[in-house]
Every structure is written in C-alpha cells, then in structure tokens.
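The chain below stands alone and is given in structure tokens; this is the form predicted on its own.
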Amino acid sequence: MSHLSRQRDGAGKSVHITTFGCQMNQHDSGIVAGLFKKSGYLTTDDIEDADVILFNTCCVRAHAEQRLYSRVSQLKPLKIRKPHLIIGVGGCVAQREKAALTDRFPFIDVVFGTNAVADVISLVERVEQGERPIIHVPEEGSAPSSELAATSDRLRIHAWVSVMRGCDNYCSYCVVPYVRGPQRSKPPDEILGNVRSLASKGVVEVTLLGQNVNSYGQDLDGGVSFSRLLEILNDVSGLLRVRFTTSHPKDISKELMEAMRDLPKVCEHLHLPVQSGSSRILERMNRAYTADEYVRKVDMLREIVPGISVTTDIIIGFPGESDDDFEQTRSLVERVQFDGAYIFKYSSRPGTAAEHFEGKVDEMIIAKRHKALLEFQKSISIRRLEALAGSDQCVLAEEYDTTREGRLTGRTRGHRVASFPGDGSQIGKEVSVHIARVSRWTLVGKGAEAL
C-alpha cells in the first residue's frame, strides 16, 4: 500500500502509545508516533478514544512486566465495546514472549518485537484487513531513523538519537542481549544525517542512545570510535548540546574523557552504572571490572573533566550478596560521591544466568538494604546540589516552570534542573543563571543572562 493511501486510511483515527522502560524504548515510541502521524493518525492521551492502542514494553525488571499485564487485562471490556479497536504489544516483552502473549490475552491483535518498529504501520493495516493475531518478532530488522521521532506531536528542542542497538556484554542478570540481539552500530554518516536533519527542525540538544555507547563502532569497518563520533557531531550547525547514555565502565577510555573535556557541545555529565561495590558480586554479575578499577576510572574522569556530574545504577540483593558485600557497596557510594543514583532491588529474569544462581537474598533483607542506601545516597545528592548555590550555571531553557509564575526551567550541562526568571523567547537557548538557592531537587536562579 502506498504512503498516500495510508494517509487516507489513517485520517480521523487516533493512536495511544504507552511506554515502559528505558530511554531506548522512549526513542522507539517516538518513532512509532512519527510513523502513525505520517499515516494520518492523531495521537491521543485518552485510551478510551483511541482506534489503536500500543504498548512498548520492558522486561528488564519484573515490576514493569507485571504493570504491562495489568494494563492489558483492563482493556478486555473496551475491546468488547469497540470490536474494531486494535491492540498491539511491542518491545522487549513481545520479543521474548511472542505467541504466549496472545495465548494469555486472546484480544491482542498484534505482537511486534524490538526489531519490528519500522513495520508497525503495515502490521496494523494487515489487522484492519482481517488478519489476526499477527506475531512479528524477527531476529533482525532495519533500524528506523531517529529523525522519524521528530514528526510526532511531541516535538521539542531535545531528541533521542539511537547510535546502536543490542549488546554483547551478557551481564548475568540482564535480558537485553536476548531481546535486543547483538551489538549493531549505525554508520556514522547515517547518524550525522539524522542529527543534521533534527537540528534543521529546531532541535538543539540530542542524547545519543545505546546499551553501551562507548563500545560504539567496534563492530563497524572504518575505525570510527565513539569519541570520534562525538567529534563529528560537535560540528553540526545549530546544535548546542550532545549527551549520551548508557556507558559501561569496562569500555570507558581516557580518549572519551578527553573528548568530554575538549568538545564544547558535549555536556559534563556521565551516567556510569557500577551495579555493586563488591568485586566478588561484580564477578558474579559478569561486569568485567573490579570495584577498585571503577573507582580509579571515576578519579581519572574527575581529574580530566573537573566539575563533571557522575550518576550511576546500583542493584541491591543480587544472589549471594552478603552483609559485607552490601557494606562494600555503601563504602563505594561514600567514596565516589555520586550526584545521583538509580537504586534497584534485584529482579530475577527468565533466561538469564543469574536466574539459576544459588544464594537468593531474603526479600525483607533486600528491602532494608534498599531503603538504607536510598537514604544515604539522597543525603549525598542533596549536599552536592546545595554546593552549587552561589555559582553561575549554563542552563538550556526548555519550558515554562509550571510551579513558579514568570519563570522557566531547564537543565545545566551537568543535567541538574534549574528554575529562573525568563520568557518564551529564551526557550531553546542557553543562558547563564546565577544560582541563589536549592528548593528540593531544583536549583533556583535569581537572574538569567543570554550567552
């Protein structure tokens, strides 16, 4: 079916998309929204009014998966009332579960995997023509352009840009290599074209996405490293900022640290998941570094890039984690002084090596450790935030502050939220903000000057 006929078919119809999980899923949902818009659909926040309801799913943790099943089960009465409603489940759960989803929920019309994002319109058309259920979970697939996300109804000054898909690390707790496949880096020319096009449409900040961005290019011929990719994108006209996530400690190099220091558009923020402060647990996790190696890399990073903001991920209650292992994690947190941390309770995932590990930790012990580390990290985060009072920060104005009249909000180069006096003419521009105080997790500025 031609693009024009798809536009006619979609005219007057609406799609509702619910996203679970990581930034890569948010990126893929933006692309799906863009594809539907090109086909004549409107996006709607009202699930009751939608003609197509899609879930982009995550199975990294059990909680997200259970939320999905709860949300889908609630749609059965709506499907009975609206028999022409199309319900689809995509993403990581779809890739893993396949036909088991339609066996469990017979009213699901289409299941599409992580490599089928570009096919979503044709799949919906096949359902409209009477074919159902459709299970489409290819092991490989073309990676749609990140530029498509800029055609959605939620265009802003920021865009996610996927530079690679999949992962080769096989951490013992993680399902990503199984549901997203091996690492596939996009050619640098394709990424450059995406970013140039986004910049021409008013995007001034991009976040480069990958399961392990600092291994970018290792699977490509041509020798373009991630540091070299940053150099290429630093020259894009109209672009003000480049961010990236997520980084693996074993692959972060001095070259990348120096690129963060030397390239003016690359922001001074690094999300570097440590997962545990116990080298014994890190070995069981198959993380390929020790706690001491991690600390040395952060020390080097802060020496090369003074003032950089460092955030992390930590898993509590991994199989075999003793009181001493937990204390080593707490000691590492105290030693490193992270600006922020996502602290998760361990979630056993089917198909991973850790699923069969002995030494499961009692849930009550996990909850106690989790609460203690959350409170400890919170005190560190607040102290590091309050240390910025009295400083001048470069802030990208993003939107109106909905809680403070006459003010805008944006983020510093270190990825901290700031509120400051301003008007709509400053949105999309960088301003210098003098930080007067801290209110909860927000830097409050008393003035803003153009840069």
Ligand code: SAH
The other form holds:
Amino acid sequence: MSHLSRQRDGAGKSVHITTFGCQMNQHDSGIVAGLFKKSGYLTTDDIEDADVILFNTCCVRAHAEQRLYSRVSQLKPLKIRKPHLIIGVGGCVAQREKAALTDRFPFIDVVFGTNAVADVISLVERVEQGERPIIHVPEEGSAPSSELAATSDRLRIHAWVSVMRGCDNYCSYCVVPYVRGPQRSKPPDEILGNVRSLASKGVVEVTLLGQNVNSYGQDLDGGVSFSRLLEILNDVSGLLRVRFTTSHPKDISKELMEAMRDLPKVCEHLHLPVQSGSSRILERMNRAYTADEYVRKVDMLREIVPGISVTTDIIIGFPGESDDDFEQTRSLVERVQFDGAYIFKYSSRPGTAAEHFEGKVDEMIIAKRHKALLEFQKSISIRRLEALAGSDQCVLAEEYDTTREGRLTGRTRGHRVASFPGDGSQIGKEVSVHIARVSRWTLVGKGAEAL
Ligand code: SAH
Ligand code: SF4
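To test you: the structure above is the form predicted on its own. What is the structure of the form predicted in complex with ligand SAH?
Entire complex below, previous chain first.
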C-alpha cells in the first residue's frame, strides 16, 4: 500500500499507547507511534477518545504483568460501548502468552510479538477489515529502523537506537532470552546509517540499546566489537553525545573503558548491573563473575575514566539469599559507592531456571532488606550528587524547566539532571553550567555559558 493511501487510512483517528518495562520497549513504542503518525493517526492521552489502544508489555517481573492485566480488564466496558475500538497487546507478554491472551480477554483484537513491531499498521488494517482476533507472534522479523521513531520523539534531540536484539546469557532469574530470543546484532553499517540520518534531522544524542552491548558483534561476520562501533559513531557529524545500555560485567573490556576515555562524544556513565554482592548467589544466578571480579572491574574503570558515573541493578531475595549474602550485597554497595541503583525484589518467572530453585525467601524478609538497601543507596546517591556542588558541568540543554521559570533542564555527561538559567535558543546545545547546589535530585546551576 502506498504511503499516501496509508495516510488517508488513519486520517482523523487516534491511537493511545501504554508502555511497560525497559528502554527497549520505550524505543519500540516510539517506533509504533512513528508508524501510526505516518499513517495519519494522532496520538492521544485520553483513552476514551482513542480508536486504537495498544499496550507494549513487559514480563521481566510479575508486577508489570499484573498491572497490564488489570489495565486490560478495565477496557471491557469501553469496548462494549465502542465496538469499533481496536485493542492490541504487543511486547514480551504477547510474545510469551500468544493466544492465551485472547482466550483470557476475548475483547483483545490483536496480539503482536516482539518481532512484529514493524507490522503493526497492517495488523490493525486487517482488524478493520473484519479479521479478529489476530495472533501474530513470529520467531523472527525484520528489525524496524530506529529512524522511524524519530518522528514521534517528544524532544527531537535524543533518540534510542537499538543495536542488537535478544540475549544469550540465560541468567537463571531472567525471562528475556525466552521472550526476546537469541542475540542478534545489527550490522554496523545499518546502525551508522540510522545514526547519520537521525543526526541530519537534528538529533544530537543517541542511546544505544541492547541487553548486553559488550557482546555486540560476536554473532556477526567481520568482527566489529562494541568499542569499534563507538569509534565509528563518534565520527558522525552533528552528533554531540553517545550513551549506551546495558553492559554485562562479565564482558566489559579494558578496550571499552579506554574507548569511553578517548572518544569525546561517548559520555562518562556506565550502567553495570551487579545483581548481588555474594559470589555464591551470583553463581546461582549464572552471572559468570564473582563479587571481587566486579569490584576490580569498577576500580579499573574509575582509574581509566576518572569521575565516571556508575549505576547498577540489584535483585533482593533471590532463592537461597541468606542474611550473610544480603550483608555482602550491602557491603559491596558501600565499597563501590554507586551513583544510583535500581533495586528490585526478586520475582519468580515461569520457565526460568530459578523458578524451581530451593530456598524461597520470605516476602517480609525481602521487603525489609529491600527497604534497608534502598535507604542506604539513597544516602550514597545524594552524597555523590552533592559532591558536584561547586563544579562546572557540561550539560546538554533539553527542555524548559517546568518547575522553575526562566530556566532549562538538561543532563550532565554523567546523566544527572541539572536546572540552569537559559532560553529556548540553547535547547539541543551543550553549555557549561556552574553548579551551586542540589535540590530534589537536581543539580541547580547559577549560570550557563555556551561551549
Ligand atoms: N540485560 C540487562 C537487564 C535486563 S532486565 C542486564 O543483564 O543487565 C533489567 C533488570 O531487571 C535486571 O538487571 C535485573 O536486575 C532485573 N530483573 C530481571 N529479572 C528479574 C526477576 N525475575 N526478578 C527481579 N528482578 C529482575
Ligand atoms: Fe536477562 Fe541476563 Fe540477558 Fe540481562 S544478561 S537480559 S539479565 S539473561
């Protein structure tokens, strides 16, 4: 179907998209929104108003899945009132549950898997022509280009760019390899083309996405490593910043650390999930590194890239986690002094190896450990943020500060939020900001100078 006839198809209609989960899902939803926009649809925040309601789902933890089911079940009365409403569920829950979703919620019209993002418009068109329900969950599919998303990026200066899909690591708690499939890296030429095109449209910062970017390229002929990919992207003109997530500690190399030091556009922030500070638990998690090895890698990183900001993910209450294991996690957190951490309660996921592990930890104990570690890490995060008061930071101006008049907000290279005096002409540019103080997790700057 031609581009023009597509535009007519959607004209006057609107789509509402709800996204659960990780940046990969945010990125995919951006693409879906871009495809609908191209077809003439408007996006709406008002669910009552929408002609198409889509959910992009996550099943990494049970909580997100339960929220999805409750949100979907609330739509039943709306569907009865508006029979032409199209309800679609995509993402990881769709990939795993397939027809079980429409069995449970017969008013869902279309289920599309993680490899079917590029097909979403044609699926909706088929529903409009009377075909329903449609379950489209291919094992493989063409990877949609990140460029498609740029059209719907709110701030046109930042874009997510997926560099690989899937994961081969099979951490024992994790459902991702089962729903997202094996690791598939995108060829470097394709990524370069994507990023060049985004930069030509005014995007100045990209975040490269993959479940384990450190093993990028290992599944491709031609041997391009992740640090080589960074080198290639560092040369894209117009681009100011390159970020990436997520790194796996077992695969992070000295070469990558040196690339972070040497490539001016690559920002000094590393998200390096540790998951636990107990080597015994790490082994049960199938993480393939010990707590000591992790700490040594962070030490090496900080030596090579002084001042780098390091963040992490931690799981509390993995089966078999004793008081002593938890204490080792707390002590690693104290030793490493992370700039930030996502701390999750363990959630048993169907089909994973850990589902049947012995030693289930009592919910109350998990809650207590979780709270204690959250508070401990919060005090560290604040201290590390406050240490930046008095320094000059290079900040990319992103948007107006809605809470403080005459000011803009943006991010430092270390990914911290800063607010500073400025005007719209600075948006999309890097400025040097003198940090006066910290207020509610924000670095408050006194003045901003062009760089
Ligand atoms: N590929 C990335 C992260 C993927 S999922 C990595 O390996 O780092 C994001 C985070 O969710 C993980 O780092 C982990 O901390 C958390 N997570 C994954 N499965 C989980 C589970 N079953 N229960 C609790 N947290 C989980
Ligand atoms: Fe899940 Fe481990 Fe793969 Fe991350 S590396 S996606 S935690 S299996």
